[in-house]
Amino acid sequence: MTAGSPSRMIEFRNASIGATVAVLRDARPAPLADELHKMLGGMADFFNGEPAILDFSGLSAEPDRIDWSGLISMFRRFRLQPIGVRNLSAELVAAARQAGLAQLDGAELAAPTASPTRTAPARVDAPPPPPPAPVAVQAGTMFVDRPVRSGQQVYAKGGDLVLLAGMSNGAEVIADGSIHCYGPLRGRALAGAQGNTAARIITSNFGPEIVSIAGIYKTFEQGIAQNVAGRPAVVRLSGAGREQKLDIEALQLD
C-alpha cells in the first residue's frame, strides 16, 4: 500500500512546528492500531515520543463522534503524543478540546532541516567508497556536504536529497523525491514522503536500519541480504495498489 493510496488508513508527514502529522482515513482506534502495526513492521519504538497532529482531511465521511480517549491511548502505545487536530467540524473540535487537544489547522506540512530529533550512540563511519554513477535529480534538490550524524534529521521538501558524505546509525533523512547517498547509508531513509511512488533510494554503501518509499517500510532486524549489505544498491517500489512492495537490488558500477 502507498502512503497516498485511499486504501491506507493513515500516513505520516512533517509539520513546520516540529510535530508529526498523522493523516487519518479512519477514526476508529482498533483498525488504526492494526494498520500501524503492519506499517511499522511491529516496531513499537519507531517513534520516540514525538508530538503528533491528527489530520482528518482523509476521511470519506466525518463520523458523528470520535473515541478521543481510545484514539489518544492508541497513538501513545506507538510512542506518539497527540497534541492537536485539524480539518474537523466545529462540533468534533469541541470534543477534541475537552480531550486536551488543540485546534491546529494552520500548521503547515514542512519540517526543519538537520534538527536533532533522536539520540543514539554516535559512531565513526569508514571513509566513503567511490560514488555511484551520476543520477539525474529533480529541481529543488538539497545537497548535504557533511555526514548526517546520529540524532540529526534532514528533510528535503519538494525535491531530492543528495548526501555527499553518507549518514550514521541513529540519523534520519526524509525527501519528497529520491534519496541519493554517496557514502554509507545508515539510520532511517524515507523517500517519497508525500506519496511519490516513483521515488528511489540509491546508495554506494547499503546498511540502513529502515528504508521507506511513499509510506511502505522495510526494516532489517534480521539482517541485510548479503548481495547488497555494504554494497551499492537501489530501493524502489514494484507492483500496484495493495500488491506494492519494496525491491532492493544491487547496483553494478563497473
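Numbering follows the first chain given and starts at 1. We call the rigid core the largest set of C-alpha positions that still match within 1.5 Å between the two forms. Quantities reported herein were computed from a predicted structural model and do not represent experimental measurements. Compared with the form predicted in complex with the partner chain:
- K157 shows a C-alpha shift below 2 Å between these two forms [criterion: core-superposed Cα displacement of 2 Å].
- Put the two forms on the same core and the Cα of R231 is off by less than 2 Å between these two forms.
- In the core-superposed comparison between these two forms, the C-alpha atom of P82 has shifted by at least 2 angstroms.
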Given for the second form:
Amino acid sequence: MTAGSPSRMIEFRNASIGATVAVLRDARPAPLADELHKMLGGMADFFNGEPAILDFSGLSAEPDRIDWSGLISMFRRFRLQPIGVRNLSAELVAAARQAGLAQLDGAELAAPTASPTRTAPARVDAPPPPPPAPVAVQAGTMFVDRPVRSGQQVYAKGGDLVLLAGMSNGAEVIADGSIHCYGPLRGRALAGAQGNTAARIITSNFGPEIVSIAGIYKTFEQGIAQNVAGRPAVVRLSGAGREQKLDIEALQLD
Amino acid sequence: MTRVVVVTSGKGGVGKTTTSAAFASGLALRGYKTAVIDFDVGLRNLDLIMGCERRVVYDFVNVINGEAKLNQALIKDKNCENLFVLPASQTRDKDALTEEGVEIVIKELEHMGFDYVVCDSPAGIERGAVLALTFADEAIVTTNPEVSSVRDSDRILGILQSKSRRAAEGREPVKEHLLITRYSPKRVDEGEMLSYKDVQELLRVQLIGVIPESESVLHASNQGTPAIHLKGTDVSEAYSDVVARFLGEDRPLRFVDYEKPGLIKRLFGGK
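Next, report the structure of the form predicted in complex with the partner chain; the form predicted alone has already been given.
Below: every chain and molecule of the assembly, starting with the one above.
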C-alpha cells in the first residue's frame, strides 16, 4: 500500500533449507518400505515432514522406469517429503519432473553425502576433499564479523566457523569443522557437528555454557577451571570409543 | 534527512520511556525538530511522562487505521517548541500495529521535516518491540546493571541486527549505543551491582552514558516532566551528556564513581 512500491500478490525471496538426502540402493517402493520399517522400528514419527532429496547414485543399475507416485507416497507415509532427485539419467528425470520432483544436481548440493556412512576418517591437516564434489573444498570457512547474540544461532555447514567479535551467553554456534573465536566464547559451541572428531574449539577468552566436539559434550555446572576461565584455550577430543573425552587446555597467545 | 532512533531494552522497567522522553526533549532543546512515538500500544505511558495525557485525542493506531491525520494526532510538547508526541492507544493491543502502517507514519514524519524520530519500544521481543526497531537507524539499548537485564539487552541487540530494515536490505547495520540506567556507584562499590565496565564488557557496545539511580526520576514522572528538565539534578546532567555524545560531542563520564562521605559530611549530613 506504500506509494512507490505497490503490494504484489506474490513476492520472491531467497531461502536455503536443510534437506535430508536419501541415498537409495533400490528404486522400488515396496522393498524400500520394508527396509525403512526395519530401520525405524516402532518410531513411525522419526521424521517430521522434512524435505528429502532422493539420491540415486547408489543404484547398481538404473531401472527402465520408476514408480514415482508409489515412491513419493511411500516416503510420505514415513513422514518424509520428497522434493527432488539427483544423480539420475535424463530420461528418468523427465518422469520425475512430471511427478512434481525437481532435479537437484546443482553445485550447492555438492556436500559430501555420497558416502553412506557419516563418519569421515579423521585427519589432522586438511579435511579430505571428496572427489565428486570440488566445491566442498571452498565450502570451507564461514566468517561472522559481528557478535553472536543471545538467542542467535549460526551454523557453518561443511566447514570451519570463525567468530571475529565473540559470542554471548544464550547464543549457539555450530560448525561441521572447527570453531575459532576471537573474543569471548560464552554460549554453546558445537564443533564437528557431523562427526569430525579432529575438530577443535579455539578461543581467546574461554567462558562457554557448553562445548561439544563430534557429539561429545561438556557442561560447566561446577564452573570453569581457573587456568582457562576468561583466557585463551583450546578444546579437543581425545581417546577412542567409550574413552572419548574433551580436553581443555590453556593456549599461549603471547 | 530524518534519523530514526529506537529506545529499546528487551526487559521491562529499566527506563525506556523515561529515556525516550528525556532524550527526545534533549534533542528538541538543541533545536532539532523531534517526534517521539509510543509503540507500547495497550500500555501507554509516554504521554504521562511527557505530561500530555489530557491532550490525547487521536493516537498512533488511529493514524495507522486512517481514522485521523498524523498532524491531528501529534501533540506539541509543553516544554519544547520543536518536540511532538505521538501517543499510543490504550484501548487496543499490539496487533493493531502493522509494518506498512508504521512505515507510512515514519515516511510522513520525514516529509514533515523532522530531524529525529524517537521510537519508545515496549518491553519484550514480540511484535510491538520488533516494529519499534524495524525502521531504526540508531538504537539506544537501555540496560540496568544486573544480569537479567544485560541478557535481555543482548537478545534485543541480536534482533536489531537481524530484523531491522537495514539488516533485511543489507545496508549499513543499525548503530548501537549502550545506555546504563539506574546506576548506583555505591552499590557497585559494595559489589552488589555490575559496574558499567562489566556491562560494557558483556555487551560489547559503545557506551553512550550512565544515568544514576535517583529519586528525581520518580518526581519527574509524577509531575509529567521529562527528567532532563529538572535543572541541577545529576539525572538531568547525565541525560544532557547522553544527547551531547549522541550528537558527536566528547563528554567525560560523570556520576560513576563512589566517593565515601567525608567526616564533615557525615557529621553535618550531606544532601
